[in-house]
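Have a look below at one chain only, the form predicted alone, in structure tokens format.
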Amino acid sequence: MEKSQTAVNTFVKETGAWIAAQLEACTRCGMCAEACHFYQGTGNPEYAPVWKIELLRRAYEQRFTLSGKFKLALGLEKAVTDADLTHWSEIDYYACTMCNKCSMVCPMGINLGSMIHDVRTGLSNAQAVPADLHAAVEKQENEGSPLGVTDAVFKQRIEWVADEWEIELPVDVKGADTLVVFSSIEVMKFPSNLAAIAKIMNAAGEKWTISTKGREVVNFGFYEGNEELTVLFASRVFDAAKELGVKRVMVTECGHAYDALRWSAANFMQVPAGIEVTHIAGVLGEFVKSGRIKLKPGAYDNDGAITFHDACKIQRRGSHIQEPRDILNILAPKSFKEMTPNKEEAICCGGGGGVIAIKDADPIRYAAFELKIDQIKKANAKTVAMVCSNCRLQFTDSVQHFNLDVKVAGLSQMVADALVEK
């Protein structure tokens, strides 16, 4: 079979009542356009989000209505084919972060992240995936990591971070309240975020632990839109929370993760009863709201102004939105600057999505991320403060590609190294 009936088969199967009525409901009137950061930063067309889901659409109106038939029967439409494919994918993949921020400009309310989500599963079903993305999912797949961390280097790691910091980090202890994932990109490029949580927690008195089985918190089959890898990777860790009989599972500075966990494994898979899923942004707030730990007010004041990026995936789509902006008040209440526009209207980094996973979306992502060098400049930041791993390393590497003179701070770090000790 070829791949573009694969593809095809895959948007017929997925296309229900919902998917038809958000099809039937766009006007292709393209003001999706002027809220897509990657469109924004290169003026591309090719990059509105409606142009996204076309191969959705021809597939949906080829297989289902009569002017669809009448059209692709007349020779007015295409059918898809696998160069269709290879350029969607690229589209797709490369341009697009399913940040759904086009869905809150979109005058019919359609949420185009998620059909550009099922675009991807045709691409990833038709194996049409750039190369390096789907290797990051294998290798997830195999080792339990995309970036490596297997059993052995895991071990290694959480010894190294105790030793290192003087934390103490407990693993697979049954009965603790809740079970602290983080991602890879934390473990092996932000190694002290493990140790700013784990002071966190410790400080605040919380009964927690962390998994040897639960490991990975980030879902690179969420990314490439591949739905039984994305079941075995959520099913990861929820076993382990199961296992270990915890009552919340938090996900730490990771974004999609905290998505694909909290609010889309639902849509793929049964979720255990009884276990909540949460964001380290919300227990941050929730620590100290009740007290359970204190900070030392105006830490950060001395350090020029700070601003805060809002993560797409854990405040416009989780509502973290003013947990970490009552940390900053407390922490640099004179130095805090928000940028502009932020909360649910924020500009994503250009990063997550699975984008920076792809070497030849560079130029792309870079592109983007000029858009939030703007805003740190209208600011007039000398940090920005944020509470997603995967956006951090965007701002990390295109500070460092643009020469910019800004220092990129997790949320986390920043509250434990202002803790009042008790």
Second form
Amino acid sequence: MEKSQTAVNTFVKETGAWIAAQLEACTRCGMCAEACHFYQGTGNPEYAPVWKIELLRRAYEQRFTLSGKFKLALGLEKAVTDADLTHWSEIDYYACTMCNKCSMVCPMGINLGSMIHDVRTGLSNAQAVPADLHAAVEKQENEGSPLGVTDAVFKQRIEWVADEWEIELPVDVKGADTLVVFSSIEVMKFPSNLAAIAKIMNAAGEKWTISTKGREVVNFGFYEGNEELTVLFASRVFDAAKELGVKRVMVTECGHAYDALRWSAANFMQVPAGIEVTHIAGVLGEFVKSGRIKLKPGAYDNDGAITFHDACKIQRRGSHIQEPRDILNILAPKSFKEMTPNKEEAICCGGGGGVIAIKDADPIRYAAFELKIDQIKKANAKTVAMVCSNCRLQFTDSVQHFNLDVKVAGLSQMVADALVEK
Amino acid sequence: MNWENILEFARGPFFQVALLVFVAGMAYRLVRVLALGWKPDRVKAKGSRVGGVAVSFLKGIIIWPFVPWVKNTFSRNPVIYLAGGLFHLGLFVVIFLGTAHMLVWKSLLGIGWFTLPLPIVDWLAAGAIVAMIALFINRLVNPVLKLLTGPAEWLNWLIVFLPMVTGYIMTHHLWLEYDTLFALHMLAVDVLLIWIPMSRISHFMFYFFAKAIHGSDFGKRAVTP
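If the structure you just shared is the form predicted alone, then what does the corresponding form predicted in complex with its partner chain look like?
Zooming out: every chain and molecule, the one shown earlier first.
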């Protein structure tokens, strides 16, 4: 079968009434473009969110609607070809972080983000995924992590972190309340985050554990839109949680994993009953509010303005908008300053959705980040705090690329460093 | 055949056929979409899905597009917000709150309602026509719209524009005989009614679905839509 046929079949299969109704509601007004950081950053009209779902629309109309069939017969519109897949593979994987800001601008409220995910699923089934992204997916399938954190590496990293920061990291503790699952970005690039989160959990007196089986929270299958592997990677986490008998799974500073496990999993797999999925941002808020941890007020007030970057999957798509702000208002009541726009309307970092894993997407990733630079400059911020390691990776890399005098900080790290010993 | 006959035809049998095509066509479109089946969202909600839907509609109907709360995007493309908003406002007022149209509704539905004074309706009609011209130019020059616009989009524009402009000229008794303009207006309306179910002008029906899906998804996540 031709690749394009595989993709079209996937689109047709995915198109339930909820997708069809949204495709039909689109007036092709183009407003969504103005919400997209990739369009704004580059000016390339092909990065308009509506254009990213063009193949899905064509497949739907040509299969299900009279006007679509009519246009196809008259030659006004073409069927989806293999060349189209190659072309849209770049548009949908390079230039979308699935941040879903476009849906907030759409006068019809069309949820473009989740439809772009459906397009990716079609492209994934047709094997039209950028090579480096797919390589990372395969790596996660075979080694358990897209960044090469094998069982041995994980064990060694955990031991090293425990040693280096003199911190206790409980491993495979049955009957713990909370299973903490880190992302390999933290394990490999921000290991101090492991120590920071451990310190916070210990200080709060939480009965927690990490798992050697469910040790990777990121889900590169979800980025790719590969349904089978998305389920496999999520199962590794849920199976570990079941085996350890925990009450909840806590996603650490990772955005898309939270979207996958908390907000999507129940729709694509059997999720174990009675296990809650939560995010470190929510847990930090809960600990501070209930007094389980105490923070040194004003701990960061003498280091220039601090701003907070809202991650698309944790804030706009995950609702942990207030907790980080409450915490920053304790840590830096005088120097905490908002960027504009912020909260659910925030501008995305430009590196999520697997974009940062694609080398050829670097130029547009940096172009999108220039919007962030503008925001940071306007807020006159010296430090940018965030609760997503993927954002943090994009920030760290881009700050270096543009040679900016800006400190990039994970909120957990800031909290851990400002804990008041009880 | 003179204009009087054409008018009789356009407001008589042709109008009835057009109405029938409109209603049947829209019903077909709706059934066609719903027949694809609805998958329930099994994810445990954090906020209220219903609340999200309510906020989504409230924002859509009351706030947008007159108060552009989405920062950044308004200033980047004000034409589409202002012209798009003015066009829809003018259209709704003329169709539902203009006396002449209300009387058509009354003859169809059997009930009438309050209408606005002619000058207000007239100015809004003029505003809507100007807005449509602005939207036309915008489609010609905006790079994204250039990419998205094909024959269907231009045809949609034209078929919506004709009833508006003939209606306006007719109300002001300009250039042609009243009956001629009335006939042209009715013909344009008939064509529009037939064309709506075949085109994206039907978005007003699917709007309610898309807005509800949007609100429900945001409500589930406890985020303001």
